[in-house]
Structure formats: structure tokens, C-alpha cells
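The chain that follows stands alone, in the form predicted on its own, written as C-alpha cells.
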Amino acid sequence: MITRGRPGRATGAYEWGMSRPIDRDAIARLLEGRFTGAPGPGIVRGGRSEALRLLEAYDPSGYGRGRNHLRGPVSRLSPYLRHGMVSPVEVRDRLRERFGADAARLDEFFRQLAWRDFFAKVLAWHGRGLEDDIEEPKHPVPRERRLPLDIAEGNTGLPCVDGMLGELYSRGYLHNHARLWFAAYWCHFRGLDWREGARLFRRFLLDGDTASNSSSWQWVEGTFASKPYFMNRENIENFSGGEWCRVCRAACPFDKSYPELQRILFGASLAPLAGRGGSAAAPGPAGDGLAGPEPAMPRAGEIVWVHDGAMSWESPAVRANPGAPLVFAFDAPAMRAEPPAWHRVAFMLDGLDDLTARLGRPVEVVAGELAGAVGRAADAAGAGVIHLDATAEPAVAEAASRLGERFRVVGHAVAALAVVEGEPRRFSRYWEKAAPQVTGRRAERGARWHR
């Protein structure tokens, strides 16, 4: 348990409604053995105030013509689309009243932004189902469930996959095109299951998720797409601008037509190069394993639980609620099953910093299994009312439920994108109902809605 604000004379405890930066050595001993790294400053800066400078900078203008180029024109708001510090309605909405409705520079990019929503509303309709294959694989290629040793180190000696790897693990972060390319590597080039790439990706995507990560590796490996999806060299050298082909002295294994790549992959049992490489073992789940002093929580009939999808003080549940104590949960046992890197953790404590320093009281920051770490919180406060923003991610709703038995938990709806009701299959024919709410006309009939 974190307590917030500045030491009381008596007790060593903090006084509610002293808000100071959250201190990170506390927090990197609280979870100790839960995330990879070394504790220290985030490399890209989180919180609210942030994501709304990058939305004040960024003009989409290029967005439809560069999208797919690695240093093409994106926003690089999605880690903050995915913590809840903006919304996508605000983007679209803010972004609406900067450039009017100039259909060629917004039209593309909210068109992208609304894959966002879409994999939300898969998520909700899944849950946890949305963790295995939602439909029948389109091709024969077995698929193994482990972390190969070259993956985990960076070193498979291809310069394209290495330095996608390297920008994941040092950056937390990788372009959806090299996102793309690189599951096509993992699940089809080297026969390994999905479901263990996403989990790779989760730990240390800034924006890894559940909805928007399963769905896409899904994507790519045929289990939510009509078919599996792959690249060659040429596709990879034109939308990196070459630099990773310049220095390859590698045997490519990219380096073929698409037809040719067609028969290796996926007319033969075996993927080419499955079977190669080590295995790193992953840590197992446990219990939260901690133990310490309860919440220092003020007294109070409410609490909010500000999750890891509603980090914003535009929020429903803080808005709702301005007088009540704020608690934030790190889910301990997840945490040991799947560590994180630590820039995942800084990025989620700027967060809780910027949500502090806008409201003037602090978030109270505890860990262990969700349900009872929070449990314990709204305990302290005597609190009998637990709010939070409603979402479908499935710790948070699962322990929301088991919360509903002691306590009165109230779920405040989140602005949608676009209302489409029914089961979401395929992108295109939910753009043919959502395009008119997100951008005000009617989709294009007949056009290619590719990721």
C-alpha cells in the first residue's frame, strides 16, 4: 500500500488531501518480482495534460497518404486512447472543431481511430473468449505456445525483426505496420501461437491491451479475418524506407513473391523456421503475495476506482463524483504472471501524478487481486459505494462483479464512438454503420478498409 501527501507528525502516516508526486522507489518495492527493468523515469511522459498537447499539435493532414510508412504522420496518442486519459470522442470531437469538416485530412484518421472502437465492441461482445481463437484458423500451420530465447533477447539475426524487437523492449512502443509485419513473422514464418505474441506485445506495448492486441494478432493469424495475414521483403523494404534491407547480410526469408509466400506458408504443415531457438520460460500465476498496512483512505460513503482504462479527470466516475476519495489498484497477481516493463508502470504512475495535481487531493495506490485490493480500500474509507467507469476489459469487470457482493458498485457509462448493435464480425460492415456517427457521411462504397 502507497499512501499520498505529507507525513503526519504522529504516525508516520500520510494526511489526506496533500497531493505530491507519487513516490516511484515505493512503488518499484510494492511490486517487486512483478516487472522487467530497472525503476527510474518513464520514457514517454503519461497523463492526461500530455495526451491533450499532442492532440493540440497534431495535424492530420498526411495521415491518409503516410499512415503506413514507419515514419509516416501518426498521432502517437494511442497510449493514452488506451488509459482512458483522452477518449477517442474527444479526439475526433477536438479535432473536428480545429479543421472543420475537411473530409481529405480527418476522414482517413477517423476511420483508424474507429478500429478502436471496433475492437472495443469485440471485446464486449467476447470477454475473455476474445483470448482464444474467436473462429477456425484458415490454414494448417501449427502453432507452438512459447517465448523462443532469440525473440526474447532481440537476436534472431534478421535486422528487420531485431530492430522491431528493440524498439519494443526500449521504447515500448512499434508502428501498427511493423506491429503487423512482425505477428506475421511470429505465427506464420515461425509457427508460434498468437496468444503468446500477444502476451509479448502486452508487457511491453505503452498500449498494450486486450482488445485492440488480441484482436489484431487474431487478424493477422486468420482467426478473426477471412484469411491469415503476411508481407514479403518488397512490402517491408517500401514502407521502412529500406533501412533495415541496406545492412542485411541474412538469408531473407521474406524474399519472395506473395504467391510464392503463399505455398511456403500455408501449403505445407510445418511454417519455415518453426522449431528454431531456445524457450524462455514465463512465470506462472500466483497470489498478490503482499502484505502491509491498510489504506490510509479519509472516511468517506463513496470511493472511485480510477482503473488503468480511466485515468482523466474528465472521467464519468470523477466527474460524478468530485468530493470522493480516489483509490488506484495495481492487479498483483497478473502482474507476476505477465510483468510488464517498467516503463508501462511509469507511464500509468504519470497518470495517477497528473489526475493528482489537476484535482488537488491524491489517489491512494495499492496492489494485490483486484477485487480484494479494492475491497480493502473502500473498507478503510467505511465506504459502502465503489465508482468506476464501465468497460468490458475483463479484470477490471470481473472483479467489479465480485465486488457487487459487498458493496454497491456503480458503473458509469464511457461516450462511444459510434452505436452498432449486434456481433461484431468485420470491420467493414460495422464502418457502414458507424461511419456516418464518426464522420458525418456515409462510407465509400466499394472501398478496401485494410488496417
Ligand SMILES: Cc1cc2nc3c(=O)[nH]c(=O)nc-3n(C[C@H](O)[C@H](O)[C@H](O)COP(=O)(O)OP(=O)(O)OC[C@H]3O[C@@H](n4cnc5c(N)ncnc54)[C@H](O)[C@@H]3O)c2cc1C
Second form
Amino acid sequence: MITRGRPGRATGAYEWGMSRPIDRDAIARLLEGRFTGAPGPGIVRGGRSEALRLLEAYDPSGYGRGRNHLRGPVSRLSPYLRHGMVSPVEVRDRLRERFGADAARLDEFFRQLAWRDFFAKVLAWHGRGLEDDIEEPKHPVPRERRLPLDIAEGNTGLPCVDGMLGELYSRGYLHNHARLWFAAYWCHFRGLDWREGARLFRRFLLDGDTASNSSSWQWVEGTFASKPYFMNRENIENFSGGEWCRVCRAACPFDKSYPELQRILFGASLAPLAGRGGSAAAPGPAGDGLAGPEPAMPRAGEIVWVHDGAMSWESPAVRANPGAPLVFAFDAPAMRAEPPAWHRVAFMLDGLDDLTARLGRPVEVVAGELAGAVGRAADAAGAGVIHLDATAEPAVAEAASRLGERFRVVGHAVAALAVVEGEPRRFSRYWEKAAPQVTGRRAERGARWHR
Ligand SMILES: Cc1cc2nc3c(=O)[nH]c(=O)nc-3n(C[C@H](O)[C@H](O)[C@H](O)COP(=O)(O)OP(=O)(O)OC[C@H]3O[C@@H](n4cnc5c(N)ncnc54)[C@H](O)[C@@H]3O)c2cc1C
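Having gone through the form predicted on its own, I am curious about the other one (the form predicted in complex with this ligand); can you provide its structure?
Below is the whole assembly, all chains and molecules, this chain first.
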């Protein structure tokens, strides 16, 4: 386990009182063996300031018509939303301020933004359960749990798949449609387990998370949808601009009609099983793991745990505790098990530098088993109270729960785009209730819910 040294000593970690920017070489040494790729400046600048700049520059005109095209007017805000550098509510409100009630321009964008809110609710409901099938498969599923070498090397021989992998590995971003295509290729054309695909995405995507990632993989697999998602060559060609297909000399596995592909991929099994739906395991809301017994001898000192989904000076926990020491912890065992690309680490370090610059006080960066690392930082600060933004992200929620055995842990509520109670099962149902809250208008009847 990596631990930080005592405050004031020379260690690999960023320490109390040090001025910004964070010493990235020291962090790279601290996290050695827990990330892939060469430590460097990163590929996309992280941080709330950058998120706000992008938001200010973004114009969603044409989003409804163009969003499914790889070169369509998408926002690329997801890495910032994922890390809480900006919130969905802020994005919605700012776009409304800038474009008024221009429904044509905004509604489709808000509906897509709401998928994030929906998936956050799915995670809050299922907790760790989301990392396994949440419904029965709708077809016999071959499940190979491995990362094939050709995919690891981005060398499958299919220009489209290799192009997507190249983007994923070198830029940490994939357009939503490319994610759908790749996930369908992985699950249905290669017979690989969606959980390994989700793992690959988490390691490289700058927005890699549990909520949107695992839910979306399950949506493609058909364990969180009434049927599996798949595409054919025509679809790829249309929405990619044809650049891969023009140079492709491979025997294209996608070059068939949908009925033909359905028969090849799923045989006769899909039709009778489709629509069976239903949630195999409905464990009830998983909660945010923040309840815990009062510590025996509460200490007065307080810290704010800036976790990786709450990297903003507008975070409710940060705002409620001006002046409290700020701590960020890398989850070292999780990183050992699933090493992220360095660009993911660099993106977060940008976020911490930005936070430090704005607040004028440093963020202590520690690494280790999450509860242990945050607990030691709290001890070093003489704190008996740990504040954080409430989250359903399992690693953080579980660590918060364990910390509750020794500290008073205060979870600060984060505003959601919509309040919709009950088990979230299908986006269409959710949207009927959420639309008036998100857009100010009722959901259109008969609208298509395809993503
Ligand atoms: C297999 C698969 C895995 C995915 N993994 C992740 C992930 O790990 N993290 C993640 O944030 N998103 C994930 N998504 C959802 C979606 O692809 C990305 O949020 C989106 O592509 C981000 O790009 P953008 O910001 O340019 O989106 P825009 O089109 O500009 O949309 C604006 C915002 O709306 C939200 N949004 C849009 N489409 C979706 C969607 N289909 N699902 C959920 N939210 C959406 C995002 O927050 C996005 O930033 C995944 C989708 C698939 C199919």
C-alpha cells in the first residue's frame, strides 16, 4: 500500500502548505505500477476553469440532427461532468441562460444530458450490483472474460474497430455512437464479456465511470434493455462519414442486413426472449454509504475529502467548509487491479491544481486503500469530521461508510437534474417524469428513445 509521509516531510505526495502546481513526477513515483503510459502533461486539460471555458464556447445548434455523426456538434463535456468539475445542473442552467427557451436548440441536448442523471440513479439503486447483469440476458450469451491481444494492440484488421481503439487509447475519448459500435462488436461479434469491455473503457476513457459505463454496456448487451443493440456496415458508414469503409479491405463482419445479422448473431433465440425484461435482482436503493455510528470521541477539526467525482470549488462540501483542509486520495489497490492510463491521472491532477489556484489553499494528495488513506489524512489534520459530496460511486461510498466507524462523516447533497423516485428501469419511463423538470416541458408523446 502506498502511504503519504507526515506533513512537512519530503515524500512523493503533495503536502500541506506546498504551493501549486502539484509535483507530477512525485505523483508518478507515488503511483508507480498503478497506471499505464508515460507520465507527462496529459492530452486534454482538466479542471473546472477549462470546463467552464468549454461550456461558454459550446453551441448546441444542430445537436438534434447531428449528434449521432462522429463529427456532429457534441460537447465533449463528459470528462468534466464525470469528475464533478461542472455539474449537469450548471450545464443545463448556463445553456438556458445563453440560449433562452430555444427548444429546437436545447431539448435534445438536455434529453441526452438526462441519460447521465438516469444512469446515476441506476447506480444509486443497484450499487455494486451494477457491475453484474441487472436483468436476464435476452439471448444465450457467450461470455469470454479476457482482453484479446489484437484488441489490446488496436490491431484487429478492421479499420473501423482499430480506428476506434486508436482514439480510445490515444485521446481518452470516443463519440457515443463509436462506443455503441465498439461495445456491440465486443459483445456480439467477438462473444466477449461486457464486464471486461467496461473495464477496458474505464482504464482509458477520461470520463470512465461506473454509472454511465456499466449501464451502457449492459444496454448494448441486453441485460439492461429489452433487446441487445447491434449495427451493420451501412450504419457505421453513414455516421462515420465513410472514412474507414473507403480504405477497408477486410472481410467486413458488419456488411449485412439487420435481419441477417440478427439471425447470425442471436439465432432464433432473440425473438421469443425479447421483451422478457424484468429485473433479476432488485436489491433496492443502494444509498450513498454515508451513515455511520458517531465516533467515540469526536474531534473538532474537519477536512473535506475531494473525491474524484467532486472536483469543483462549487462542490457543496467545499462551499460549506471554507478554510478546511482538502484531501484527495488515489485508490491504490483499485489502480493496481485496473491501472488507468496516465492521461486519466493527469486530467485529475489538472483539476486539483485548478482547485488550489482558485481556493488559494493546497489539496493534499494521498494514495492507499481509500478509507485508510483518507482516515490517516484526517488524523494528521486532527480532524474528527470528514465532509464529502454524496455519491453512489461504490468505491467512495464504501470507503465513506468505513470511515463512519471512526469519524463523523457528513455527506453533502448534490443537486440532481430531476427527482424521480423508484427503481429506474427504462429511460422512457424516467423521461416522462424527468422531462418537465429538465426542460420545463412535458416529454413528447411517441418520441423515439433510441440513444
Ligand atoms: C458502451 C458505452 C460506454 C459509455 N461509458 C461512459 C462512461 O464511462 N462515462 C460517461 O460519462 N459516459 C459514458 N457513455 C455515455 C456517452 O457515450 C458519453 O457520455 C458521451 O459520448 C460523452 O460525450 P460528450 O460529452 O461529447 O456528449 P454530448 O453528446 O455532448 O452530451 C452531453 C452530455 O450528456 C451526457 N450524455 C450524452 N449521451 C449520453 C449517453 N448515451 N449516456 C449517458 N450520458 C450521456 C453526457 O454527460 C455528455 O457529456 C458510454 C456510452 C456507451 C455506449
